[in-house]
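A single chain, nothing else alongside it, follows as structure tokens in the form predicted on its own.
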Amino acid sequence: MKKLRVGVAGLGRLGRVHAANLAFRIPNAELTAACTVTGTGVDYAKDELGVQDVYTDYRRMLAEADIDAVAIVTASADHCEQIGLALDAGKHVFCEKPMGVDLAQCKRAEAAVERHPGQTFMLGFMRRYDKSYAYAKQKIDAGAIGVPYLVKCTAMDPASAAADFIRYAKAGGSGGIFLDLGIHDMDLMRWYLGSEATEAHAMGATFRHPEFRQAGDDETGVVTYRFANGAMGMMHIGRIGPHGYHVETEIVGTEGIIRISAVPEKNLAQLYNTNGVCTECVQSFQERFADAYLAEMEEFVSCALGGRQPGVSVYDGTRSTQMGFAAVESWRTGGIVKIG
């Protein structure tokens, strides 16, 4: 079996993840070399993973590893140089979203990709490959709900973990709650839909958590989006949910509804107490999409090998993280802001 030859840029929580993927769990992948910039991932590398070919120096990685492609899962603001650096070298890119933190990146990224169209880009909107999502998207194109003119999403990161999000938004390489938390419900939006966003309008709130308004960010935001069709978008995004991890989408149409991960349960165990009938529900994002982080990087090992391009292009990430920009500054000015 051919095997394609992956060095992973990043360490970090999601960084992992995709790297015990292509080393454990994707018999036609092997990952032959890491990036990382911390010993912490130098040791994870070579003591977990097998790896022994570990850098420090990304440029490094991709002219002397024996790699033939890359995944991305460094810091926002890095992405688009080194999709860039890595698509010039002659290597296959996997790219954790957003893409990019202002447009001009993503134009430079989508110049890279279109430098090279004989080489695999992907995106990491990995919500494509859950299984109940994707199974929304085949109901709606067959039609089953009619005409899908309204997407509400909710997205919220447990408020146990809201000191790491104090620091990550004090760091400066997020790009903000908007982008870094509703990307992925921006492109639903545009995916259900099947239409670009033309206007935005954003707000926010803090109220547990004052160092989010000091690090110039919110602790939760607020959003609606109305697109080219007449359809319309309505998204809630937080750094403090109480119960854990949420993640909730419901697809409103003209002859019916979709709703998916009403309650972001554990699993289909039920707990009956004195305290009712409870539900546990999961404490992480890479609890509740492990299956579709797998699915999107065999995805992309699968295209990689093949020659072919995914569903998930360089132009969605841009598109998406137009509404992210335009939700931001919608946030600053308080206006309605145009997408163009």
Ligand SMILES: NC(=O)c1ccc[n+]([C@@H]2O[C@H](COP(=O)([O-])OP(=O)(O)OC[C@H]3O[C@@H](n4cnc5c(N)ncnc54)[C@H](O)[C@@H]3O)[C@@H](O)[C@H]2O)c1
Second form
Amino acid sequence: MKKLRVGVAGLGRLGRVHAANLAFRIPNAELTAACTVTGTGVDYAKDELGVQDVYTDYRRMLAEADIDAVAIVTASADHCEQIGLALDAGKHVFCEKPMGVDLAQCKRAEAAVERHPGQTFMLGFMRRYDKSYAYAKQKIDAGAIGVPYLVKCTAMDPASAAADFIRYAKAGGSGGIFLDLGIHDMDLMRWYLGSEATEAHAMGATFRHPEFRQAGDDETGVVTYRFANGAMGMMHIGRIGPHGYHVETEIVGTEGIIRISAVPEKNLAQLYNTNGVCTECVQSFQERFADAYLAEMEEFVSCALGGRQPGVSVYDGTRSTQMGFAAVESWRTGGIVKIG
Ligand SMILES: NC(=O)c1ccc[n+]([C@@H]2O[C@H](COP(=O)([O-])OP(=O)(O)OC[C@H]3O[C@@H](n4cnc5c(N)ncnc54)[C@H](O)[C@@H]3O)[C@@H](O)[C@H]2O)c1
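Here we have the form predicted on its own; I need the corresponding form predicted together with the ligand.
Now the complete complex, all chains and molecules, led by this one.
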């Protein structure tokens, strides 16, 4: 069997998920190299992944490693430059969201993809590969809810991980809560509504951890969007989910409604005791979307080996990032921001 040889760049919270999938769970992929700028990442690659070809310089990995493709899971501000370097070096590219943290960067990434039409490029909007989200899309396309006219989203990271997210906000480079956390819902709104956003109105608040504000970010955000076809989007994002990692999406149509993960159950078990009926909830994005991260990487490997392009394109990356920029600008200025 022909295998795709992949080098992973970034071995942090999500890089380790992708690296482990490539190393152990995808038969037609081989993790042959890794690049990380932290010492613990080097040890992890060698000891846990069994990858001995480890770099601390991304350009060196591209130049020297025995790889056909890269998986970019580094800080968001570096993605677009790393996409261009990898494509110009002849590699297929999988890149995590958000594609970039400014529009000029995204346009440069588009140009790099257009320079290399024979190489596969995929952006990591894994929710499209989650079984429930994909099922909702099939139902909508089959007309099950009539004309979809409203997408309502909630995405809350768990309060138990707030210290990590404060550190993340202070480090900068994530684009802030709207781009970092809201980007998945922005992509889903476009996908389900089949239309592009034309204006955004956002606001934010911080009630529990002032450190978010001090870092120039916010703890909670709300955005409403108008779309070109008249449809609407409502998004609530936050860093202090009291019960765990809460991701919920509702698509409202003229003939029906689809709800996904209204209660983010860990499993189907319920505990009946003096507190009532308790259902444990998932506690992290790694837990909730484990299958989706695997499915999207399987699709990337299959596309690269088969000379195909996946359903998520570089233009999806730019469009959703534009929605994120508009939300950030509206949050800063308080006004409605048009999306050109
Ligand atoms: N799809 C999702 O659900 C999802 C979830 C979490 C994070 N992400 C995205 O994944 C990316 C990484 O996030 P994270 O939470 O894993 O971050 P993290 O801070 O935990 O890890 C970042 C890693 O990148 C490495 N790194 C930084 N610069 C590098 C370089 N030039 N070359 C090689 N390695 C480099 C660091 O050593 C570290 O290992 C971000 O863009 C984030 O938005 C996506």
